[in-house]
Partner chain sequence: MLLVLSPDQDLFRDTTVRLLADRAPLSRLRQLQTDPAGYEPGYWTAGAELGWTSLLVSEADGGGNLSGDGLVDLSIVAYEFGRHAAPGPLVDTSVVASALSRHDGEALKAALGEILSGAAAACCMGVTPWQPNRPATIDIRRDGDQLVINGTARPVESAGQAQYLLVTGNAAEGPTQVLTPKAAPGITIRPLKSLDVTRRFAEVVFQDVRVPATAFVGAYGGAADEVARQAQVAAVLLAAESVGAMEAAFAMTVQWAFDRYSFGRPLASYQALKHRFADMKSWLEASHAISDAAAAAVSANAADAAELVSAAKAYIGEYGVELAQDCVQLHGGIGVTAEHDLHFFLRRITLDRTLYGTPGDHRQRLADMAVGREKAA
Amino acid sequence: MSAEMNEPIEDVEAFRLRARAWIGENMGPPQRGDLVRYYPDDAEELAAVTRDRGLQRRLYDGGFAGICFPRAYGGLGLTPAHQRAFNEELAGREFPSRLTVPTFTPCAAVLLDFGTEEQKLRHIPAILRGDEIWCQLLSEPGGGSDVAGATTSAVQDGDHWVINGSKVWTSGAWWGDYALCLARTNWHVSKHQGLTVFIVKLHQPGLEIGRIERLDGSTESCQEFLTDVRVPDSDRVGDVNEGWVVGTRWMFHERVGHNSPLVTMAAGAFRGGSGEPYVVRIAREGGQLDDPRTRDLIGEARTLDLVGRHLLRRLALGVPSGKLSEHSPAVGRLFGGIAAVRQSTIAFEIAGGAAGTWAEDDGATADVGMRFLMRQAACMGGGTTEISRNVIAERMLGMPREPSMDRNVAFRDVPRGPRQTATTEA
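Next step in my check: the chain by itself in the form predicted in complex with the partner chain, please.
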C-alpha cells in the first residue's frame, strides 16, 4: 500500500461523480430509527445495529470507507474536501448512523493519534469494515464534567492491568465491541498526571453493563461496573500516566464530533434530512403554515440551522490551519447546545396544544413533547455548555481560571464529596 503514497490524489469533483454513481447504485433511503438512534424494542435495535454494520461493510467493499484514513490502515488517504463531497452526495440516503460518533470519532481518531502500529493495524481496518463498534468509558457516576477526576483505577499486575470502577452515560455499550477507557494509575500525583488510557473489550468477565432509562424512555445509555477486569499492557494507549495527553485530544475529537473529516454521514441528516425541515412539518401537520407567528418561529429555527452549519465549517477550517484557537470547538459546542435547546422549544411552541399527548401515527408532531422533555441533553452530552463557557473565557479569552481544590495536590487528597472516602486506593 505504501507504494501508492506518491500517486496524485484524485480530483475532488472526479471523486464526487464516482461517489454519486456508486451511492445511486448502493445506498437506499434512510429508515426509521436511523437517526433517532433508539428503538423501544431491543430486538429491533439490535437488528438496526446489524444493518449499520452491513452498511459500513458495503462502504468498505465499495471502496468508500475511511476516506480520510491512511491507506496503511485500509483507508483512502484522501482529504476532508473528498469526505465532504461524499457526505453531500450521500444526502437523503441511508448510512451507518450508529458508527459515526463515537466509533469513528473520537475513538478511531484517538487510535490514529496515539495507538501503536499494532493497535492501529488490528482495529482501524476492522472499524472500517464494520466489524468493530467502539464506545467511550469516560464519564463516571462521581463526576460528569470533571472528566480528569476519574476514580476508576488500573493497577499493574505483570504484563496486565487490573481495572476496577464504574463508568456511565456510555451510548450503545450493550451492543458495542470495544471501548477506550480512562483510568487512574497513580493516586499520589495531581489529578491530570496519574491517568492512563486503555482499550477494553466490552463483553468480558468482570464487566457488567446496565441500562439507564432516560426521560424519553430510551435505554441506549449504559452504566458499566468493572470488577478486576484484566487488560494486557499491549492494549494501553499512550504512555503510563500520560492519559491526559491522550484525553485532551480525545476531548477535542469528541467536540468536533459529526463535523470530523473522519465521519461518513449524509449531509443534513441531523437536520431532518434533505427533505422538509422538522419545524415546517410540525407546522403543516397543525395547520399553522399561514400563521405569521409560526412563520417567524420557522424563520428563527432555519436561521439557527444555517448559522450553526457555517459556524462548524468555520471551526473545521480555522482550527487545523491555526487561524483559530485550538479551544475553538468549545464555541461550536456552546452554540450547538443553545441552538438545539431553542429549536426544541420552537418545535414545542409550534405544535401548541398537540405537543402534550399523541397517538403513534401522529407524524412528526408525535415526538415533539418527548424531545422537549429531553431538551437539556443537548447542553450536556460531550461536556456541558457551562464547561464550554469556562473553556472559552479562560482558554480563548485568557480570563483568570476558576479557583479549584484539585491543582497541585496528590489526587488521593482531593475532596470528593461527603459520601466519598478521601483515599480508597493504594
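Each form is matched to the other, and the largest set of C-alpha atoms that superpose within 1.5 Å is called the rigid core. Keep in mind it's a predicted model, so treat the numbers as computed, not measured. Numbering follows the first chain given and starts at 1. First, how it differs from the form predicted alone.
- Positional change of G206 between the two forms stays under 2 Å at the C-alpha, relative to the superposed core.
- Once the cores line up, the CA of S260 ends up less than 2 angstroms apart between the two forms.
- Comparing the forms between the two forms, the C-alpha position of W358 differs by 2 angstroms or more, with the core used for superposition.
Would you mind generating the form predicted alone now that we have the form predicted in complex with the partner chain?
The text that comes after this line covers the one chain and nothing more.
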C-alpha cells in the first residue's frame, strides 16, 4: 500500500472552512468576460488566457490545485466530496475557466488512466501549475461524429511517428500548448482496431492552425493541418492500435465534462456566473418576477438544472466504481444537450422583445438572443445527441444495431467521399 493511501484524509468540513478562508483572501469576483469566448481582438483573448494561467498558478501555490489528483503528480489526493466543497465555496468567485475543459478533463484524466509514469510526471504537475493548456485533436472534417472513422494517419519511422491529416473544431488550439491526437496506425483492420493516441505539441513545424469564425463571432474553434508532424514514440498514449480502448474512456471523461471530480470551477458559474440563477436575473431586470407564466418557466429551468447536476454527479461517481456501465455517460450527454436547448429557449421567452436586439450594457439580457441562436450547438459539441441516443439504445438497452457497411471491414476498403453514408456508431 502506498504512503499516500496510508496518510489520513482531511475531514471535508475542516477542508471546506480552510478553503473558504483562503478563497476569501485570494480569489476575487469574476471579471467581465471570464466565461466569454468572443473577444474583439486577439490581444484581449490572449490576455484572458494569461489571466487564467495565473489563476491556476494561484490555486497551485495556495495548495488547492488538483484536489482529486494523486499527490505523486502534485495533487492533494483527496475525494470528490472535497472537490465539491471547494467548488461550492468558490461560487461567485473567479476561477481559471479555460483550464477546466478540455485540459483537466478529458485530457489530464486520460493521462491519469493511460499515460506512462514519465508522461504523468512531465505533464500533470505542469497542468496543475497552469503551465500547460491542452486540447483535443479528435474530430475531422469528413468524419462528423464518427470518431472511429479517423483518417489522420500516423506511420512509424524508427522511434518516431509521422502524422498527416486534419482535425477540426478544436477549442483554443491557437493558444493551447499540447493536445491528445487520435490517429490511424493500421488500415488493414476494422476502423475501431487500427487507432492510436498520441501527445502532440501544438506549435511545431508541420502543424498549421486555422481559425473558424462562428455565428456568435467567436474564433476560439480551430482547424489543424498536420503535414509530416514528427512525434516521438515516448509520446504515445496506450498501446499501438489500441486507441479505441483509450478513446472509449476519453469519451466518458468528455461526456462528464465540468462535473468531473478533477475539475475546479465555481458552483453555478456556467448557469449565469453568480449566486442568482441566470433566468431569475433576466426576469428581475425585466420586472417579471411576479408574472405567473414567468415563474413557471423559472421553475422549469431550475428543475432541469437540478436534474442535470445530480445526474452527472451520479455518473461521475458510478462509472469509475463499476456500479454503472461505461456507456452510461451517454444518458448525461443526451439530457445535457436537450436541457441546454430548452434552457436557452426559456431565457429567450422570459426576455421577450429585449432578446431580439441588445447592447453590451443590457445586463442579463445582453446575450440571450445570441445564446438562443447558438442553442443547437449544445446538441453537437462533444459528440452529437444522436450518437448518444444510439449508444443508449444499442449498448445499454440491447436494441438491434443500425445497419453499418463498415463493420468488420478493413478500413482501407471502406468507401470514403461525398457518397459515403456516415455511420452513427460512436
